[in-house]
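A lone chain, given as C-alpha cells: the form predicted on its own.
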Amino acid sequence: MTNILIIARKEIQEGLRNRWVLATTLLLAALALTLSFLGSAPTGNVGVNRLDVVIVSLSSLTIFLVPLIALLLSHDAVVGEAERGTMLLLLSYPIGRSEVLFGKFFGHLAILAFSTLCGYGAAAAALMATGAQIGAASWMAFASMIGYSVLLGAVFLAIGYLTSTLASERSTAGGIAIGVWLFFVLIYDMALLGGLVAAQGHAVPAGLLDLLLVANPTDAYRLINLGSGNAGALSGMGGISEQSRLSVPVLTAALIAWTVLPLGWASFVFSRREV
C-alpha cells in the first residue's frame, strides 16, 4: 500500500509540474461558471430552482468533458513511460507492476477529483453569492452529481489504462482513446436512437432497455443524475427512468464494475507485457 501511495504522489507532483491540475481545474471552472449564469438566467420567470438547472447543465458537460480529460490523462500512462524508458527504471526498484498501475490510477483519479470539486464548486459558490434560495434537496443532488462525475472519470481512467497497456505506441493509444470517447459519448447513443426510430413505435422490452443503458457508462451516469426529481423533469430523462427498472444502487454498481473490470484487465496485461 505504501508503494501505491508513493506512485500516486509522484503522479500528482507530475500533474502539478505539467500544469494538468491547473489546466483542468480552470477549464472546468470556466465552463461551469458560464453554464451556471447563462443556463440559470431564465429560471426567475418560471420558478425553477436555479441549482437544479445548474445540475442539469453540469451533468451534460460532464458526459462530454470528463471522459475526454480522463482518457487524455491515462492513455499514455504505461506505453508513454515505456517509450521514454522511464518505466524500465521504475520497475528496477522493489515495486510490483500492479502497484505501479494502481498507484498511477489513484494519482490521476486524485487530480481529476480535485479539478472536478474545485471547478464545479466554484459554480455553486458563485450561485450562492447571488443570494439564490437553494433547498437542502438540491444541495444533496449537487453533491451527488459531483461524486458520480468523479466515478465516471474513474471509469474512463480505467479504460485509458487498459488502452495504454494494450497499445504498442503512444500514437496508437491516443487514437484508440479518441475512438473510445467518440463511441461512448456520441456514436452509441446515436445508434441507440436510430434503433428506436427503426422500431417504428414498437415498445422496447424493459430488460433489453436496461441492458442497453448499463452497457454505456455515460448512459448510466445520465440516468443517475438526470433521471429523477427536478433534474429529471428539466432534462426530459424522467420518462426513460420510469420505463427502466434500474435503481440508483444498480447503476452505481454498474459504474463500479466499469472501473474495476478494465483496470483488472489492464493489470493482467501489464504483468505480462515486455517493457
Given for the second form:
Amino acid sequence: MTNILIIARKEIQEGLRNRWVLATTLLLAALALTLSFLGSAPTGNVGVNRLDVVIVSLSSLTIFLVPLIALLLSHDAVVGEAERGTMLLLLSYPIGRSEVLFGKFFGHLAILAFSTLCGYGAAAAALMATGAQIGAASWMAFASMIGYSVLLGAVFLAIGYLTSTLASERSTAGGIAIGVWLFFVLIYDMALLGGLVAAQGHAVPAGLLDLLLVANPTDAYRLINLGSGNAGALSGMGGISEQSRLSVPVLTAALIAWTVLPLGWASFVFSRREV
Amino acid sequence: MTATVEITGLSKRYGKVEAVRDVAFSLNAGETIALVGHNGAGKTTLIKLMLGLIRPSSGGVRVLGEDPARGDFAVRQRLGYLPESVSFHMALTGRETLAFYARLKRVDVSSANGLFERVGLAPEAADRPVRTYSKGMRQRLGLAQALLGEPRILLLDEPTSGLDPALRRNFYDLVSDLRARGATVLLSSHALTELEGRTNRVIIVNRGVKIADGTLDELRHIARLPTRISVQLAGDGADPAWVNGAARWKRREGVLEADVLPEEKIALLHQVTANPSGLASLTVVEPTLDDLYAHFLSGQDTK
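Can I have the other form now, the form predicted together with its partner chain, not the form predicted on its own?
Let us now look at the entire complex, which starts with that chain.
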C-alpha cells in the first residue's frame, strides 16, 4: 500500500511540475464557464433552475473532454516509461508491478479529480456570484455529476493503461487511444442511432437496448446524469431512460466494472511484459 | 568468502535468439568483478536476470540465497543497480528523484541527501530539474540512487561510459571504498583496458557464453600471450651470441624484436643484459588487456 502511495505522489508531483494539472484545470474551467453562461442565455431567467442547465451542458462537455484527458494521461504510462528507460530502474526496486500500475492510476485519478472539481466548481461559483437561486436537489445533482465525471475519467484511465501495456511503442499506444476515444464518444452513438433508424420503427427489444447502452461507458454516464429529474426533461434523455430498466445503481456498477476489468487486465499483461 | 550471487546453468532465450547460454559462476562478498563482452554479448541480460527483472528459460539464479524474481522483493532492498544509459523523470529535480527512490527502498530521505556529496553532485545542481543535467551529472545521480541503503550487491551496467577521466577516477575510488565495506560490485564493460588494477576478477562473455573467468593474472597465465622484447644494439659490431639462440629475432630498421613466451622471458632477458655496454636500448612490452581480450574472443571463434 505504501508503495502505491509513493508512486501516486510522484505522479502528482510530476503532473504539477509539467503543468498537466494546471492545463487541464484551466481548460475545464474555461469551457465550463463559457458553456454555463452561453447555456443560460436561451432559457433566460424564468422557469428552470439555472444550475440544472449547467449540469446538462457540463455533462455533455464531460463526455467529450474527460475521456480525452484521461487517455492522454494514461496511454503513455507504461510504454512511455519503458521507452524512456525509467521503467527498468523502477522495477529493480522492491516494488511489485501491480503496485506500479495502481500507484500511477491513483495519481492520475487524483489529477483528474482535482481538475474536474476545480474546473466545474468554478462554473458553479460563478453562477452563485450572479445571485441565482439554487435548490438543494440541484446541488445534489451537481455534486453527483462531478462524482460520475471522475468515475468516467477512471474508466478511460483504465482503458488507457490497458493500451499502454499492450502496445510495444508509444506511437502505437497513442494511435489506439485516439481510436478508443473516437469509437466510444462519436462512432458508437452514431452507429446506434443508425441502427435504430434502420429498424424503421420496429420495437427494439428493451433488453438489447439496455445492453447496448451499458456496453459504452459514455452512454452509461449520459443516462445517469441526464436521464432523471430536471436534467432529464431538459436534455430529452428522459424518454430513453423511462423505456430502459437500467437503474442508477446498475449503471454505476457498469462504470465500476468498466474501470476494474481493464485495469485488472492491464495489470495481468504488465506482470508478464518483458522489460 | 561468502557467495552473494550464485548462477547455475543459466540460459535465457528471446524467441529463437539465445541471449545467454548455460552460464555458471558465483560472486563473493568483497569482490569487484568485471563482466566484459561486446555490445550484445549478453551482459545486460545477465544483470537483468540477477535483478529478477526477467525469468530464466532454464537454470537458476540465487541472490543472497533467494530467487530475485519471486516473493516480496526483500532481496532487492539490498541491491543497487545502475542501468546502462540511465534516465530519470525529466521534470523532477535531482533531490526529488533521489527522495522518491529512497522512499521506495525505505531509506531515510535525509540520509539520501548525503549521497550527493559522495558522488560529487553539487547541492545547487541537486535542486535543478534533471532535464538540465549533463550526461555525467545524470550518471552521478544514477550512481547515487544505486548507493541508497548501503547495498550488499551493486550491479553497474557500463558505469563509466560518458564520464570524463577525473570522474572516472572518482568513481573507481567509490567502488574500492564499497569493496572495503564488503559489498560485491559487478561492473560491466565492453573494454578491458580501463579496468586494469580496478577489479580482482574478470568474466568474459561472448554471444551469451562465458568464455573466461579469473583474475587478470590468471587470465594472462591461461592465455600465454607472448611478451615483445625490442633491443637496439650499441655500435656496429658483430651480433652477440644470443641473436642466433632459441628466440626468433626479427630485424626491423636496426631494431631486433622477438616475441617470447612468459616462461622463457626471464632467461632471455638475462642473456640479453649480460653485456650492458652492447645495448643502446631495451624495451619490454607486456601484452595489453585488449590483446588478452582479443585472444579469448578469437579462441572462441575457432572452436
